[in-house]
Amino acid sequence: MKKNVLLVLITGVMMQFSVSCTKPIPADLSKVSLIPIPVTVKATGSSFQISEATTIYVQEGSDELQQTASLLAEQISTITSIKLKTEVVPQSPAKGIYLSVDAANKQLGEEGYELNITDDLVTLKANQAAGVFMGTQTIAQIIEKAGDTQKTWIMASGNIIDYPEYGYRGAMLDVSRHFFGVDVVKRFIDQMAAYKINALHLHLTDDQGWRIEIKSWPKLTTIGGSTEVGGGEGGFYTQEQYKEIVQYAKARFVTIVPEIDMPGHTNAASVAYPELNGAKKKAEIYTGTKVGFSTFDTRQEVTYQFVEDVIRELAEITEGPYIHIGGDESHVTKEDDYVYFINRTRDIVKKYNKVMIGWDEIAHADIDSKDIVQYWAKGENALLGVEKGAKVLMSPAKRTYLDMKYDSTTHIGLAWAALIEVDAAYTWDPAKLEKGIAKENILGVESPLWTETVTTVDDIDYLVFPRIICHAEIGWSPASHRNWEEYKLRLAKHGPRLKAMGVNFYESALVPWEK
């Protein structure tokens, strides 16, 4: 018995000796190409080594932290092929990776974090679980091989303090013009979350297709969802599938923002239910790409019964605070009818305890500080919204529309707003774009991908990346930290990372991509 005890003691001492004698590997945290660039980075010249013995420890008492730890373990395994264990503990360990919530630093806000890396211990703490998740995405970017040929994986040592410039940092995916299934949406969420984007706006309805099940109006999907641009078979999400997307996004601290575009862009709904149609001719299934020809009948009560049923069912399955009601390009809706419709729809959204977002045309209605205007086309509309007290979501088409071509040779996409090369996507400041719209008026930044010409996952990747990364930094990082000449060098080092993620990105000639 004594021999066994002695053996255990000797083994323990040898293991401690082995760990303590692991030679630190020099590394420079300030040279890691982090996107978005953090608020502060202080390097200490050494590194933390990752091995099969490394454990991710989680402060007890939070299911969200445990979920984030599991996702971090998956990310590390994908990068390194090393599978880490996770363990819940009552206090900080002496070594390993430790995730915790500590509300001591108010400057960090809801999504900020502090990351401290030493030779033995990686400590990630934040005021809220959302900040811990954001910090794990930074960890994933810091991990690298110690030399080109070595199999050792390290994290450069030092300290990072980081928090976002804007609270809303979003992307929009149009699943109406061309439909994309649940797995594609989940993949898109993962790609966005990796760069600290925290909102996914789903454009669920348009002239070409209705993509969300509404149980009280079943023909919306059986008829309205039956096709898409070009005449494909279309499709839709059942409410259970939509809830699955919401939960998947929630685990990654991404808010789903559903859009029901009204009173224009409503041909698919009017085909399913002709009593809603306010246009002068019969609605027929539409598979083209023109806009502005459809409208609801905004003076009939059946329209508002429809709107209420849709908003009620959608609100029940949407955990986030927002419902987007569209409101753009209602060219055949008389102005008085349009304003009347937006005002009534606004009241319905509020009845179900949601915040209304609409494209910038909604500023002509009776909106106030409880509403959000999404600036896409006209600065005067956004300014009108600000005058009425509304917050502005910045999506200027000339800078953020991901369906725009990079240049005249781009094989997919459109060019009506602008040709948007990678530098044009990066070199703008939301708080300086329009006189009269200051930082305090801005909710955040969103990058829309309309899908008239987008039919495959590769198409999505090609138009979205790397421009979405530019917008992610604009939404997160201080304006004083942003510089194109420096940024393009950091972006260049993300080329191999994107390829490892299987992303079919556009390799702009303006960026010296690392091979």
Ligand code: TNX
Contents of the next structure:
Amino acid sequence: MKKNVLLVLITGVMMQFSVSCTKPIPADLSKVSLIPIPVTVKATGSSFQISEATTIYVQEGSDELQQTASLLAEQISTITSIKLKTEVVPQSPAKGIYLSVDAANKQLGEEGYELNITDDLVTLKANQAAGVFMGTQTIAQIIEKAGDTQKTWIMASGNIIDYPEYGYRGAMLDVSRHFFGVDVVKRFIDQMAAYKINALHLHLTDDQGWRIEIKSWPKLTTIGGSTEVGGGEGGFYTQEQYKEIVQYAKARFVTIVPEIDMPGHTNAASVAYPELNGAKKKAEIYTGTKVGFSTFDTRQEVTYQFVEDVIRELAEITEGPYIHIGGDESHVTKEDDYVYFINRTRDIVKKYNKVMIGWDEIAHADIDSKDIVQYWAKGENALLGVEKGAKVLMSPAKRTYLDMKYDSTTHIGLAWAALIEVDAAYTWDPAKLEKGIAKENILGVESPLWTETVTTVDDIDYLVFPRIICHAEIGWSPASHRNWEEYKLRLAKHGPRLKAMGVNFYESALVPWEK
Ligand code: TNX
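May I ask for the structure of the form predicted together with this ligand now, the form predicted alone having been displayed?
Whole complex next, starting from this chain.
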């Protein structure tokens, strides 16, 4: 009798113990500082616990989903040191993390996703793999320690429905003024993708250097790539290296947009092949930072033979739809020669089935609804483009130029357009910037980093972060959700996250950074 009572007691205690052990830890999803802020977040007050036993399940039949699952496992391991297994399955499991594609919710579009987190199961689904990838970047921001002293990692429970305002959310890296190798570009892609940026524009050529191998014109890189601003050794990507960047980006749903800047900004090409500028004046290697002094001779056939060879080779190794042809600051090209050049170049880009993007000056050429004008300086140019039916990519220098100083004390950067503190980077709306350019005219937002004063990875980080995070939210989140006073508190929570990622960001005094 006594024995039995004891047994019942012990069993009772044990049962209670095991229940309290697995009891989910309360957490509030609505308090997690997500950037970009999602369209809707509903918190349910509980949490999903991540442990060694958690598996990432992937719906069968998609290589892209499997790749996304492996990248998520890597990201979770970086954050928590827990290595999760991935497993392909025919249907949703009862426990674990499950990634699937199911084209049920039209509202989500190409990149939207729905994330549902309960005590046992995390389901992430989207119409396309791109949306699932975007959702994994949200998961990476939701994962947190259950408490300061605890080693338990959780995801607050609830439901998120999310999709972007603009389909193109980009960053630009100028690898011409200073060259940066493949590893730096990959690191940049990872950092961008974490904030749902989906395009990387590489400014591959300029007066100071030609950075992409063109097999039919080899001196472009051997001579044209041999130096950079300040006289350093320069460099270039072989086509194999470029393809490696394209594939790395693709796995993270980032499109590479290559730019060959013409007919101005072409000194390096003309040093390699003097016939390109008509050889009236022999071009010399240039390592300074002035702009607007060079041009191709746009009225001779050899120039178009060159443009066609370059565009053909580049189109072959570029998977994305765009080729950027530059077209800015051609100050020494006569207006009608400039228009003639852009028109002929546009035909060549089309011949190789790509969409032409150019800086806002190209609006003066015969462009139409298939072309894209990148607004950087002149609203009137962008408006002209809109009148011709083109879409606008928004990169207003006063708001998005990452090479602008934060304030007068910033140790690198330029200041010709503006000083851009973090609040100035955040408090603008692409659809309200210019009268006559509405949301439906806008392809998206892009933040360019020109590198005249940028020589190291720390320099890149310092100018890019945290401003690019502001632009990422502008490109993704509804305008009605954006408010500086609230945003700066969310941004503050990303300080430790950026530090953990090894990012040398600018600790603006306007943001109450969390330590
Ligand atoms: C203007 S923006 C340029 C670049 C410079 C940049 C410096 C644009 C289309 N052209 O050539 O690098 O200013 O901020």
